[in-house]
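Heads up, the chain below is alone and in the form predicted on its own; it's given as structure tokens.
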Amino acid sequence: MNSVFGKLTPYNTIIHRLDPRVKIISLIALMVMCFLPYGNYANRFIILGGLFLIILFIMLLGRVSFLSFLKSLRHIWFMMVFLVIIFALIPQAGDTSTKHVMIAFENGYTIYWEGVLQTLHISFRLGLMLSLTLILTSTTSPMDLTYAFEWFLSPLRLIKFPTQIISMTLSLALRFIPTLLSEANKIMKAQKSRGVDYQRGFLGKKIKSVTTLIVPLLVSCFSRSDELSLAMNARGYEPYEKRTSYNILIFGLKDVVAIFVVLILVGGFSTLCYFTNNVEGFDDMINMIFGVATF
């Protein structure tokens, strides 16, 4: 969970000082970023890549670390092999005669290479993403995102949505999950002090060895939650009662200047797709600077 979503770094840096709905507005134009179309695989590849560049200086800025980023990367391996036998390895439908022969065999069955530049193009749009959930986690506390997703809920109210009982449950996940962990690795530990295999053994002994996890995790989980229960009664919660917050979000200098940047960087993106899909001559542009094929 820590290399998937990133893990708070207490720093004291712009990005950490930003307003949680500021990075959570930014975290959403910059994943819409990624999915523009670029036209031909070129200009994507270097569109996003002077994204990925942005999003690096990001990084810097609020010391995230990137060893971090490329363990994250470990997690989506899976997806990219999906990914190379859909788009390399099935054979492609439609008209092939415009498509770019990579490697042809003699039975018939041809890779071309928009297959394997499809499969790259996703895999880099995947990356950008976990690049840009690991700043917003490893910048962002728990509850400051939870104040965050209250006050974009709250115009709900006026149709008597409870908001308030949905942010509170979503704190407590948040608050809980890292407890869970740390209990579910106690309890591993003591499962192999006991002679658990977790890691060899065929996929139905395997299966079987997790029960002896699963099941006193969920035992755990049922007294943790009757504890907590129990605690907020004895507080006087009540989740349909009014509530204040202990913390007031408010919009700062710093906000605004980052979301002025936010919308050039949009403004800026946007225009490259308008670009690269509707002005003749920007293929030819590209492939001049860079030096690419444009295929």
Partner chain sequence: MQIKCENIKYIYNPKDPNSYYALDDISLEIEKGDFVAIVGKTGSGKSTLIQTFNGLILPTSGYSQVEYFYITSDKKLFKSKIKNLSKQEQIDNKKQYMLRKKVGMVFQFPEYQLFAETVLKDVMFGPRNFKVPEEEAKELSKKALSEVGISEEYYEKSPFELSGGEKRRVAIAGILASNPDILILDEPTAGLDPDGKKDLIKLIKEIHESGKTVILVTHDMDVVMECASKVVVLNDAKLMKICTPEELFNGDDFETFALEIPTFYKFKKMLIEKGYKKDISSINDFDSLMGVLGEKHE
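Here the structure is a predicted model, which means the values were calculated and not measured. Numbering follows the first chain given and starts at 1. What changes on going to the form predicted together with the partner chain:
Hinge location among 184, 245, 230, 122 for the rigid parts moving between these two forms, by C-alpha fit switching from one part to the other: 245.
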The other form holds:
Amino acid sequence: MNSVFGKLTPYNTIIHRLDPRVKIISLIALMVMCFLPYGNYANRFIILGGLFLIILFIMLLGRVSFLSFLKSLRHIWFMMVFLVIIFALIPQAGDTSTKHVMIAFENGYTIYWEGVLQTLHISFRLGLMLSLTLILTSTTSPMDLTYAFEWFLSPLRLIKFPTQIISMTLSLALRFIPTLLSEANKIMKAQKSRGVDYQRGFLGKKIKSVTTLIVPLLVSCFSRSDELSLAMNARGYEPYEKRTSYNILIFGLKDVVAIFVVLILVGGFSTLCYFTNNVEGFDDMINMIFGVATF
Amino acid sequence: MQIKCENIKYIYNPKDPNSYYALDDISLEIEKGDFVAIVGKTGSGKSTLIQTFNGLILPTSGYSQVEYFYITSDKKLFKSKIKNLSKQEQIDNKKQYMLRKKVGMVFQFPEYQLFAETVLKDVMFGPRNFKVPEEEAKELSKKALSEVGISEEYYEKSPFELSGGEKRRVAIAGILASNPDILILDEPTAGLDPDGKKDLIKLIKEIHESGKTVILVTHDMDVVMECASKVVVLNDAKLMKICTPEELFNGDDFETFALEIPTFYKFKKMLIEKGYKKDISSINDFDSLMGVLGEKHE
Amino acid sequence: MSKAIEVKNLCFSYEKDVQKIKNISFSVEKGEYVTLIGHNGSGKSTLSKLLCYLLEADSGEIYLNGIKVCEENSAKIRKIIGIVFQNPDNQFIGSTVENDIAFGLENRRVPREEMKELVLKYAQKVGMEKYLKKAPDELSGGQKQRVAIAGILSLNNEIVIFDEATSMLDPEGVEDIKRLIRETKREHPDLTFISITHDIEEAYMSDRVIILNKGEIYKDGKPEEVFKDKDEIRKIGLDIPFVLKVKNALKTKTLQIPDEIKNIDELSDFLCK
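Beyond the form predicted on its own, can we have the form predicted together with the partner chain?
First the chain shown before, then all remaining chains and molecules of the complex.
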């Protein structure tokens, strides 16, 4: 599948072997770190830059290709352009006296540094989030994600919520995605041979062409699910009965270490966040080290 | 010559590290009115080859040609080929549906393409797409349905109410209704019972006798033996040989192509290998062979 | 001792007026290899689903090992009888080969350690041990059917039904699965084996052939007897096995071939003697 979120890579690195639950929690923790306010823009870029280096290191560990990261960035390109328009070109509301002019047009239209920096900042955050998700999806099989998902839902069992049915449904859906994609491809070819043009045509015609794909696909979906339920039944599946599980998630030493590392990172970045916002003179210190002007 | 392939190659997933040749340097010619069987094991490139004939797949290099239509992804080659055609033919070459009208393609399990509310509407779908006038489309569709043996009482039924065999015949009628000059069928007998298979083979033979060129992709060597006048053997994306069914079955290289040979030929071959005392190598039908085998007792 | 399968006056219909199974009675001994033939719509698959309690009979009774097939016994029935279906894709439940083999074991609440051993053992039995981590879309149809067979065998059922398990495969896959079926049969002589098929050559090799036609038993007996009257067989649109064709043709020329000869290999040996 070609999507923003990449595809499991066939390696067996330490990141691949981590417990998916640990990976999901770490992902969320690091994402929060991306969204903490780190004082002024200069600080923000420096600290997020640091975070980026750390993420890059994790990518290296998990053999996530940098190329696929760049490719997935392509998908948010449109969003970035959109943000530029919103933050940079739309006149800034409120008090503009404290802002720094970047370009002032003669008709009174002004682009401020703050607007541009804010766009860059948001894009930077998005990029970081994207790289984190990419690490998760390219080192974790969808099935492992479902097992983790089931585990996170498990407290709901206390209120008699059928979590195992949900995760069974989810795993069957994942199992059948490639099958249905190849089926859709076959149907499309058959209809093309009957003169359907899926590319061209106006709206009405397009809807008609899509029907020629969707209807057969649904019909086959239903017949498949019929047969599937028979097969499951024949092998003794009872949705509400207890089953044992072939796959178990093992929380090992490496997972403890991973959690520990993530905790340190969270602690570190929270402290930085606190310092940049509450300790006077901290900004100046950073500025002195890196020699950047304050905005 | 009606269909021609010249040195066609097709690379699957060209940008992927797992790219491979699905077709590797294939050249062949098919005459009008031929009944050609394309055989080879799964993954040998059979389906890819036939899809170049109606432009669903464009060869990476080389070209397929169907009458005056040229099919290739090599733009330079395409331009140089259509240069000498008439104006109208050049325009036709740029419209995919003109080619697809000429070359009817019946895919494996064609019943999965049915979608319309009624049988008649589904069959009319093709001709309508090919811009056949409404009345004519209806006539052609009714004719196609009667050819495949679907009677009038079915016209207004939903295609999804029919039995498996009936669905398949309706789907084939959907292709015949566009009145193609060339009919390509990919594993048409797959999943049918012996009776259904016999009916379908009879139908395909009738279609061939009505003057159409028929190309059949199949694993079923009994069908090849019964119908085809010419066999194209593919293996690992390469063209192995073009011959008559008898030549193929009497030859000793079919095992290398992982083909399953009709029981009759397997039996004959075993007898020869085990040193049967009479010469039976030129016998190609069951009754004559039985005649020879029974002789000594008469 | 009770019979493996006992069917008494079984009737079933999907719709009100169309009776799919018309008053069928038969029984199968333990360890018997029965092929069930007949063309599409003759009720073969319906019968197999009734046997596994995937459909409920309108009237009549089925006993498996003396246990009545009905709602309250459904869990017991599942432990006696297993079925391999036609479509390799639609019975592949797990996300990988090992998960699919394990699926039935999970339902039986087999402990994980034991399950691991069983999965490996049966994967080896069907020759799929190198593919344990593979997803179904990376496998051929024949390989998927092997996995399905491993999944059924791992449950250690006494009766196994193959419902046209080879009809959607290419010739290589067909040969592959047929070979596997023969091996399984040899290794487990106690296994009662019902094969629903269009392959008359396979039927000819089995212990017993039941021909269904329009929901009724048309013929039932040893292959030699069932296929004896070729006109009657042809009348309902079936063919007779090649070896038998040769035997019949040579009989008219007064060359008698012994009944034990069942395949072309033995036949050609005999003729070249």
